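Here you get one chain, nothing else, as structure tokens; it is the form predicted alone.
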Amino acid sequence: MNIAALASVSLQRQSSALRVWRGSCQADVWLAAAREVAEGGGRLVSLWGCDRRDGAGSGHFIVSAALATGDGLLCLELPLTADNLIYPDLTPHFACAPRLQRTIYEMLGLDAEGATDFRFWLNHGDWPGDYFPLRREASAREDLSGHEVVDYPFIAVEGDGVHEIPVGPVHAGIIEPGHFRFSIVGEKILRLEERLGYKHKGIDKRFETMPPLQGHRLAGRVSGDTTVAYAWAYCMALESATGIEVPRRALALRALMLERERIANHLGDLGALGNDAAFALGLAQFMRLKEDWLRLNDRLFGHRLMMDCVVPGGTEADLDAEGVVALLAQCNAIECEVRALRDLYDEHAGLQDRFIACGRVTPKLAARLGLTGMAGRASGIAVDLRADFPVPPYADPEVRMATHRNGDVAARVIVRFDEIVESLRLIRHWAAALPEGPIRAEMACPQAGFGIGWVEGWRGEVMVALEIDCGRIRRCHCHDPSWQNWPVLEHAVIGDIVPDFPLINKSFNLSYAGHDR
């Protein structure tokens, strides 16, 4: 869909660097736009609500949809009056919508008209059903005890020989909590149903107590393995709301850190995937490389994960000449070892037997379910914000997108290897030609404004929508690509055997914390 075709909506471009448009409309136009985007091959990036009432209760609620089109990101707001807290159901157009809509109800009490699934998603009995945490009158200090906690009604599969296996939320290792309910015959998986939300921390409510210039620190802790992407997306939203220009050197440093974050996670995943297929040597070697990578992060940027290094207006850390030399030397050494390990993985018959045709998501199914990010690119969904909508410095050099069409564990391994090599190329290019100048532009705390940040993290697109009012954060919505991809995992395992689930799950490596917030 061409954004310019929305003649019935008054759109405002949010940033000169990022192709983001924002507008407000009524329910019929809101739904029609979503339908047009879906029919045109676009996707739903995120869906969230906001309470814009004042302290006296006057004002209205908003439901916002961020829709990705060939032109960029379209943010459409639908105002809801206090006597009609219902908005159109987007499930017929976007498969990832139901869980987002269930969350909007839990947080704000806004209903999707025509929705059929009313089970709580993030609320595990921590608060009563008539308490909505993101409403203005809700207080985190309220006594929410004494309400009845009901069991979660999982969908049962019936038939001869069908058994259920409940797994989690507490797992047999150092892993975040999530519940997986398998319906099986023998070892063959007929159905998987997930229940997440155990990592819900009330981050959206916490943002409301923070000054805008401090919000990047909380954003960077939404999901620790994606701290650079979240902090950059937050800062991008804040900077677009204020119109500040970030120094070129700072942008190059941000990109360097983002690609180092991508490589660190891919290295860890490749080792874990080898381990899940009983190839312990792969785990040992890749974790050794990841550890060296993280130690240099600590030396150059002051933190192994580069937490709090991306700040409003630029970066906190800089690279000197000695740091550039160390960074380039490590890139060369890592690439040699990664290429050798790739040959080993490719030639290992046991690994290939476990990887090939396991956990397959066809391009057709991936498109229908909205699979995104690295996993999407392994299933023929050629979408990467670094290549499609490059912000500085990603236009120079152009990003070579890594894709595959098989959509199985093997394809997701191949994409990881390809992305490591490409990220190393980008890092070398930027490090060898770092622009001169400051690393941070001074910013004053804005009194009001709205902005969106949109960044291709290592899992996929991270989005932050930031609304400021009276010098405070009215609403900060952080979206993780895991929202789109967790439902796809339920389909990827169908027909495979239970012992392959850890391998398939790790090949996606989705975030619990980023999803649950």
Contents of the next structure:
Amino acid sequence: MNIAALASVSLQRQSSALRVWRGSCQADVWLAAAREVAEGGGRLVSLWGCDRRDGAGSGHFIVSAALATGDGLLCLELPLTADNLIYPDLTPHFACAPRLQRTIYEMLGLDAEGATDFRFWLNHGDWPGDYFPLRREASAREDLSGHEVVDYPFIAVEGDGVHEIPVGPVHAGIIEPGHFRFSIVGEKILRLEERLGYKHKGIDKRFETMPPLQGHRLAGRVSGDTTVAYAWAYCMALESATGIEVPRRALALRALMLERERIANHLGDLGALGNDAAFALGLAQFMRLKEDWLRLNDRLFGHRLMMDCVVPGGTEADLDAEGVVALLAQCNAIECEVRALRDLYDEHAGLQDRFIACGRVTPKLAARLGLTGMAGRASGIAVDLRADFPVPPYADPEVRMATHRNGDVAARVIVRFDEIVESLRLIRHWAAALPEGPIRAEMACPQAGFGIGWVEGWRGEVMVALEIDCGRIRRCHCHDPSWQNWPVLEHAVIGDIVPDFPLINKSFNLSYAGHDR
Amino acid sequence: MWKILHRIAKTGIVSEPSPALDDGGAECTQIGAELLTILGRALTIREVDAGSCNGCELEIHALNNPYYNLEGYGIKFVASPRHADMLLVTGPVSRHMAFALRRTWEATPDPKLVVAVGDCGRDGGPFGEGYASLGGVDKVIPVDVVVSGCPPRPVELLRGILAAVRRRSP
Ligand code: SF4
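Could you drop in the structure for the form predicted together with the partner chain? We only have the form predicted alone so far.
Then the entire complex follows, led off by the chain already shown.
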């Protein structure tokens, strides 16, 4: 890890195939390192706090930043002293920082010095502002009733003919809850402000009650559509903390499931995008393919969404020869169908008219705002952990990253189509040559340790930071790429018309559950 | 255009039962027929996500795919609780969603049915109860039927919907 600001800091490399370094430093070095990473084109993957006080008066609060550099992931910890619970504001360097910082305050009462937005984000007023659930003294069992939801001070747009449309939290469809406040003139969107947090369930606190060997189940339910990526990231963190090696066959199976999850989501979203542009045939066809896909998941792995299929030390289910045959046959069949549907989408003038130039995020804007994952790749941000920092079995074969530069709905559709074909290629490759051997290594619960898991889920990079102390989970932080991309959606819709919002929103399909946690 | 027509013709009708599918296909058809006999009219459902992980939503979406052919039996998801006979509620109820859920329930005309979906809808599931999660749906509104599972498969959801309708049929 080559960062000048960290010359005097000792960094430790995590014991896993993943390129992760960890170190602790003081505020000035912490800020300088973050600035250096930002200037070098790196990104802030996540920012979180932890209460490491031991109850006997020693230990600290910690703020950790996970920074992605060209070398790998740098996890930099900043210990805070009890009489000065502040840390430097990262907003000037990373556009995604403000909401993460607001959340750190709500969870632990730690303040970003210099930040300007103090509105509560995940706490809607249902519990007192000075109740910090992730502090050790909070039990999560307190009686918090009797608190009224407070009005959220949205930023108002003023001017001739400007009016507001509030939408949500309950939407007119089978959609997760969240609130959108549009300021519009005529039909044109001048400004969108999101309000999220409705699904906040206190997962981070819940982790403290889970045995470490069971935590993958909860991690796999942070965002159900990304369950494989989360469970894998959790297991990766736990396995690095323990230092055990996962059998090669299990790694191949995990990757196979991760790619199946990617394809399932792309199939569903491509159908829904057709539907949002009034092409119902697209929905019916893609939903049919997705159902076939999920049924085979059920048959092969015992669960349609593959929940709890990735477990500490390996995987739950194995693939037999018959399963491999079924899997390969389905890959071929789906590929034919997807190619045919792609032709239909490409040639349908009405669809293309709705897709092209809609919800555009230019590469420049994407870089400035830190757009990540699949949506980032559709805006020229060529980042994909599977290609950049491949862990086995990803280097073989190498992942051909799908990118586009237009950054509109059409580009996100193209990237999704390309990613389906690429994932099919990977699945076929691994399935045809599954390494022999066990699918699970014996694992004992570690007494103490720290590990990070970092996985390219279908939406973007999922990160799990796990801290174990006295055989229990002290802190498990699960980060969803939606944290990065929700703020970008506010920009993507500017200048478009309100009826295009569902289409634009769907083209990103960000997670409410994964964000609200 | 003709490519589209070709695709429609080539796909044919995939709605169950199909002999090749061992996934409760025949059962879906039977449940659908029974719903039709009991109700004798369309059933309208308002889905409310009160804090799920979104896994349950994926399976509720799947109910709408051509295999289950829900609308063919006159079961329809509607956009407003005022048009709904039934609320299909997922998730542990997050503290933030309790108010919206209660309001949605109040806006649904009587006699209304409530189906709580998933282990989370049943009792909070893996999220349990805490400072931000209230637990099962019945903590906030009365529940007629619970469909356990994480998430329940589409056919299990259909069974739950049928069970709720049966309860109210004379
Ligand atoms: S029951 Fe399972 S799938 Fe449904 S919301 Fe709860 S955790 Fe998610």
